[in-house]
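For reference, the chain that follows is the form predicted on its own, supplied as structure tokens.
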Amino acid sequence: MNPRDKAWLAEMAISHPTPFGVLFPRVAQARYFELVDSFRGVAKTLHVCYSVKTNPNTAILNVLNKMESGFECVSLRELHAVSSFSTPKIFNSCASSDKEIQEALSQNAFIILDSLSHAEQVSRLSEKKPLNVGVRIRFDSHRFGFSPSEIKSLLPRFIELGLNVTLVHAHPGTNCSVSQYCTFVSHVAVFLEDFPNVHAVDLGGGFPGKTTLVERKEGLDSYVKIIREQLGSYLKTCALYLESGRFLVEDSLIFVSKIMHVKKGEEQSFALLDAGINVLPRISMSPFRFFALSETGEKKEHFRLGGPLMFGSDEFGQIHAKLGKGDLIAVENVGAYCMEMAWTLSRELPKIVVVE
């Protein structure tokens, strides 16, 4: 983080009580352009459907809608958040309610089937009218989707239910390395050999955020190359769907937090902030980066950063700086999942300042 940005964030803290977040929707816009440009020409048709659960902030949704992004939803709340948008939508849930399916149908969202019971539910609510759907395929033992062997035996039943399978969906997980992604796509390629008439392939998300890619000395081009090499001939006549979330928004949000107390022990020193794992959950799998916006301490030291919650696990990072009570810390790369997973246990959610 350059000195100019540090000074600007510190100045914002004068009028905004900490902790607070600063959201930059244009970062999501820039990442969207980068993603689309990278995958241009890979398939007959490309649809980027932003994973709404990653960060459902209205400013993010609006700017991506202007880019003609599609949206992937997993809940009624998310469907309602994008109900005014006319861009393509995917509804992807393993435990959907009738209300969710009805809302997805009303928005013409492409529904991804996760089980036979789910298929029967969709058929009932669509009154057995012919409906194009997708099926989620799994390549390991997790609970989502169908195994490849199940699909063959279930296709006749789907037809009886009035459901026409035109899309195959598979998800590689999150923050995938290039080698992990290569293995995933190879499984998809083998599966598709037995399903030559499918019209579309949805490869989910899985791309790391920009910071992680830089740290790994990788780029989107590595992932694009894998898809071209293993699915290129197939995609010449098919649509490719990508449900990117983390790559689009991880570095669109910065938190600013204040050091409430500094504790210096014989072996280690701690800086205790007014924000902790309540807004920086480890489960978000984000590569948080910490910067001191002000330094009033006597000398540079190694500090472990802890939050205000009375839990031993409320520790989330380290920094080498001259810290004192009242100094400010900026945390980068908190745009993916952090606000959706934030706790309100004894603390209110921090205010988010949107910078257009």
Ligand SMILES: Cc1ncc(COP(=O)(O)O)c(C=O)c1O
The other form holds:
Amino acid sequence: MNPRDKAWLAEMAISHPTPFGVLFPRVAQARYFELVDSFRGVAKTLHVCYSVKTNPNTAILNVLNKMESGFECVSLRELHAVSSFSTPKIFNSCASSDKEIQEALSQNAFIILDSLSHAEQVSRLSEKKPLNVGVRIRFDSHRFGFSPSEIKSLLPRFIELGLNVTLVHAHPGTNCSVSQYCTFVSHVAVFLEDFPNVHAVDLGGGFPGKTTLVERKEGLDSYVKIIREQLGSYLKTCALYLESGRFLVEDSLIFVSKIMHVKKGEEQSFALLDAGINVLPRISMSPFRFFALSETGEKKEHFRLGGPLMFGSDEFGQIHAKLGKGDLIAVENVGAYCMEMAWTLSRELPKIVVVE
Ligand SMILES: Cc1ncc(COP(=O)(O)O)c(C=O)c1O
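Return the form predicted in complex with this ligand of this protein as a structure block, the form predicted on its own having already been given.
Full assembly next; the chain just shown is listed first.
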């Protein structure tokens, strides 16, 4: 982080109580352009459907909608958040209520079937028949979707239900390495050999954020190359859907937190902040980066960073700096999943300041 940005964030802390977040929707806009540019020409058509659960902040949804991004939703709340948008929508769920299905149908969202019981529910609630739907395929033993062999035997039943499978969906998991992604796409390619009549392939999410890509000396291009090599000929006549989340927003949000106390032990020193794993959950799998915005301590040393929760596990990073009580720490890369996964245990959620 450059000195000018550090000074600017420190100045914001004069008028905003810590901890607070600074959200840059323009970063999501820039990442959206990068994603679309990288995938240019890969498929007959491309639909990026932003995975709303990654960060449903209205400013993010609005800026992506202006870019003509579509949206992938997994709940009624998320469907309501995008109800005024007319770009393509995907509805993914393994445990949907009738209300959710009705809302998805009323917004013309593409419903991805997860089980036979789910298919029966969609059929019961849809007035339109046949209804074009997607099916989620799983290539390992997780609980989402159908195995490749199951889906083949179920197709006649879907036809009886008035459901026309025109899209195949699979998701590789979040934050995939290039080799994990390669294995995933090769499974999709094998599956599609036996399932040639679909009009669209939805590859879910899985691309890491920019920081991870740079750290791994990779770029989106490596992922695009895998898709081109393994699915290129298939996609010439097919639409490609991408439900990106992390890549679009991970680096769009920065938290600013204050050091409440510095504690010097015999062997190690701690800086204890007013934000902890309540807003920096490990499960977000984000590459947090810590920067001191002010350094009023006596000497530069190694600090373990801990939060305010009275849990031993509330420790989330390290920093080498000249820290003192009252100094500010900026945490980069908190845009994906952190706010949605944040706990309100003992503390309120940080306020988010949107910088247009
Ligand atoms: C079905 C589905 N699509 C898209 C995503 C977004 O993934 P990512 O943030 O890795 O892009 C997820 C995340 O878990 C998901 O489960």
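Remember, it's a predicted structure, so these values are computed and weren't measured experimentally. Shifts are known only where both forms have a C-alpha. Positions refer to the first chain, counted from 1. Rigid core (definition): largest C-alpha set, two forms, superposition within 1.5 Å.
Core-superposed comparison between these two forms places the only run of three or more consecutive residues whose CA atoms all shift by 2 angstroms or more at 127 to 129.
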